[in-house]
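Only one chain comes next, encoded as structure tokens, the form predicted alone.
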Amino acid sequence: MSKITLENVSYVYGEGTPFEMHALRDVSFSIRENAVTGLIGHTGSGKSTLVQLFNGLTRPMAGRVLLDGADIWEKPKQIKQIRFRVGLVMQYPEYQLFEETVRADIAFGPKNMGLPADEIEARVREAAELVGLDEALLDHSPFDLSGGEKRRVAIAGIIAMRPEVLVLDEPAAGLDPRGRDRILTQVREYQRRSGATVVIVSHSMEDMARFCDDIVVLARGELVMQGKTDEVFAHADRLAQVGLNIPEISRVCAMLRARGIPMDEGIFTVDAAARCLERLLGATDGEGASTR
């Protein structure tokens, strides 16, 4: 079922100026409800416009944004309700954070939701341990923290108001390799546990085919490609014409089938590569004890 459907949706910065740029040309395409979607794209692509337009912070100047089967606009004085619906982090959402506390920043969009005290103290609590945040630190300025905790406190403000949509723009980005991977990990298992519909728009292949369930491919702002993970990546020749590439350990596998190791079709991740790996040392380890 679909949680979120575009149906020929325009988007134009500078219209009618010597300067107009279209950031997106008819573009349909829906999100499938309870499960990860990664948006990909090169820079420029419309990713960042297309997903402001999932909660209503910008309006498309043509066609349509449906979240479950309605169009978000029908009401216009009523889209607050949906921001509090479709919760967006924006890119480097720690540059966004100004309250004195941690507790206090997780706690202003649950606040603004007219909330009662104890509620809103829980949902605090509730999205700092689904971020991996101690509890520790709630009361801790949000400015002493590391990068990567800022990033989890800006997170967990929006989880904190339990949107049905969770969209995130580069949530791991400027991150060193291990933070990225405890950031998305988080996601990952925040949509396990609440069963919420995500989002994530990234560069990292590597990311999006470890993380993700579905892919939506951008390009100069059209919709090139959608499916499940698996199923986009197997078209490495398109996905290079509009300057993107298949993760690199796809590459890898690739290259020791060129060399005659029967490496599985399809893998996207190291992990996946390691079990094909294990699997037929194993094999060969069987092989050689049987001729013992």
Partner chain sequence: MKGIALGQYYPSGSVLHRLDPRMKVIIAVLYIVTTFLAKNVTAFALLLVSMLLLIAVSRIPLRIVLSGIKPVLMIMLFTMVINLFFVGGERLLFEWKFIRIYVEGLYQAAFMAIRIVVLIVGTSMLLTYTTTPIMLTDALERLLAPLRVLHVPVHEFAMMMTIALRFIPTLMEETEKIMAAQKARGADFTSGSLVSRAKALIPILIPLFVSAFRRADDLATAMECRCYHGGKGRTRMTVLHFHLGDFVALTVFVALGAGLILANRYGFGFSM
The other form holds:
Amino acid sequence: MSKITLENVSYVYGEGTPFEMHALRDVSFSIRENAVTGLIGHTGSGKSTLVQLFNGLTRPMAGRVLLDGADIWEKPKQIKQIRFRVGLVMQYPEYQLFEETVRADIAFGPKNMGLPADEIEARVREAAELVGLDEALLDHSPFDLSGGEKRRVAIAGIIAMRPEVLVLDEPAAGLDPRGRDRILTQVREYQRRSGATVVIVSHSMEDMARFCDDIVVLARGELVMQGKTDEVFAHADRLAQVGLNIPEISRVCAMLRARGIPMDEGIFTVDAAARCLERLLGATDGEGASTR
Amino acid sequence: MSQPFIHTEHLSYSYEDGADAKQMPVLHDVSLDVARGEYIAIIGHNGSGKSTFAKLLNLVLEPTDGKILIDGQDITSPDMTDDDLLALRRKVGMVFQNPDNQLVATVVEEDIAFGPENLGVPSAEIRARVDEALAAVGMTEYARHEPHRLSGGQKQRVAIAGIIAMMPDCMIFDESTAMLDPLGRREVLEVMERLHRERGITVITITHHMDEAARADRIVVLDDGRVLRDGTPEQIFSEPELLMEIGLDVPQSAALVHRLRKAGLSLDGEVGTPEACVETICRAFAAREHNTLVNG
Amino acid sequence: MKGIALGQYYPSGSVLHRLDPRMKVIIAVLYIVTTFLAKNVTAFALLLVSMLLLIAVSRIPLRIVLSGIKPVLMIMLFTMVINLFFVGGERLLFEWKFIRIYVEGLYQAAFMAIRIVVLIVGTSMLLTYTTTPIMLTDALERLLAPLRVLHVPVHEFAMMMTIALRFIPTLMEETEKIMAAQKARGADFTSGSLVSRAKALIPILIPLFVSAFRRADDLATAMECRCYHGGKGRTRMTVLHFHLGDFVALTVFVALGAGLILANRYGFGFSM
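Next up, can you give the form predicted together with the partner chain of this protein, since the form predicted alone came first?
What follows is the entire complex, opening with the chain shown before.
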């Protein structure tokens, strides 16, 4: 089932000025319900515009954005409701924190939804737990936390709205490897527990390969490819054409193949590569033993 | 061996926590030598003290204890004059993480001129240095542009040019690629490595990207303010468990070789770069074939 | 947002654009003084002609010049009305109940209007339309440099101005981002009472201030690393030189001033 569908969506910045730029050109694709979809493409590929279209922060200049089959702009006055259903975590979300306590900051979204106080409190706790924030931190000022913690507070602020779709723009940017893994694992976990649909934008092909079920590839405002993660990474040449990398491990496999080692196609995790090589190296041995 | 360009002795740094006046240790007893013209990467998780270490080297922060010698001069000595400090900062330039927050002027070339202007370099020479620095980072055509209209990678190259124009001996990149997209990262890496290769500038890069660290001559691993490991990428990446334990990781290619070794396969060879890993794996296949033939 | 232009600079590449910014500041001051010298019809006519010539030389489209006058239109009308109704005289032109309009008032109103227009258009032709804010800052720093002897922090003011100009676009972009982020959390900036709208700004202002302080801190460190230590011993890459054109321009404007004084004395028409 598709959760969000884009139909022939176009968006132009600064139309009619010397700075005119086509951010999106006639883009159509859909995002599968109950899955983690990765959105990849260079800066300027239209990704950032796209994420703001999902939750109605920007309105498409042509085409439609459908949520559960209904046009989100059907009643423009109620676009705010769409923003509660499609939660957007923007890039470097820690820069949006403003409340005196972590608790109050996470509660900002639910409060805007007009929820009763006890419901808000329950959601704040739940969201904090989901992103692995210690309860003791709830009464601290968000400005006293470490970078990674701040980021998790900001994500909790969106999760507390219990969105049906969670969109994260570069959730791991600037974090160290541990912080990065932690956030991505938690997002994956959140998806599993809540059954929400998740969309992640990232530049790291390694991360995308590890955490996403589906991949959507954009270049210069146009859709390049869409499919299951292994299908997309199997088209390394197509990705290279639009200037995107493939995970380092896929590159290593390609190099090995070029050296005559019969590696399987479509390997994009270390696990898969190791299994394949163990089999190949073991098999050479095995054959040697059996033929003689 | 000739005198190291950077020499630190039992370097420590701590700061006072405002709330309860407690001393918060950041760096502890770091003794390190960096040779002139070396290309070294410092890795460590957030809060490991790597940025602090960098900021001590040109006295943006002052050490609480220990000694730093730059080019033979003790910069921690009380005899340091203001002029000495300027000379130090000219020698050891620094490029920071956020490309927006280090550009001062509203025109690219004026920004690059900022350092030499502060140093009192004669006007005509500044002009020459700026043009040269612009060319060195490949930004000549953007000389009259406004920085805020540039991409992240371009801004960072302008920041590098601003340091180049001061003619440094050493450049420190304090997570200078952390906020960039892959394209921007590549641009900055290329410029950084070219400066090292062609001008013999000593490069110290602080990074979270293991694939970047893998390109350096040497990697220093900091953990909780101490030097945990100091060696070639080869040596460092052959201990993936250790790196994982302190919240880092290894490049995927090194992880692959390591996985295979753990599975009992004997793989001889290097793991520093993806190319080296491919070589190592191919060698294993060749050895198998050879064994099969010999045994057969 | 990337298309935002600071000030009114209009790059038409005219002769005025190429003048030394210091000279433009000097000439602008001269021109302002000149507008206050004019006393009779001939002098004001001369002033008007000089302004039209200035517009022609600047090669800035008339539509842009006119839009620059728009903000002061109200003030202009107001001064005109005041002059029209309250300046007394001998030659009564019109009388209705208590309203009396004299010929003198009519002239006076026209003079005032011309003076305001010439002031606005003249200075913007010389400065804002043809000189970037940064060149202007630079020119002021250099012209006011002698004041350093009196401990006026000329360099520091110029540096502040430069940094402000550099960071305004960055902070504007940042404001947009923060607004979008808070909107994504259901913040509403457009509806509700005045009080609730003002309150709605808090989630924007606090992050913006936090970010501005962080940037300031980063920038200070970066500047220190680039050997900044105030204006002492600092040289500049661009050395400004007065060229022949600058002196020609100066001569033209001095001549204009002289012409105006002559017009005041020997010209004709109503004199104020």
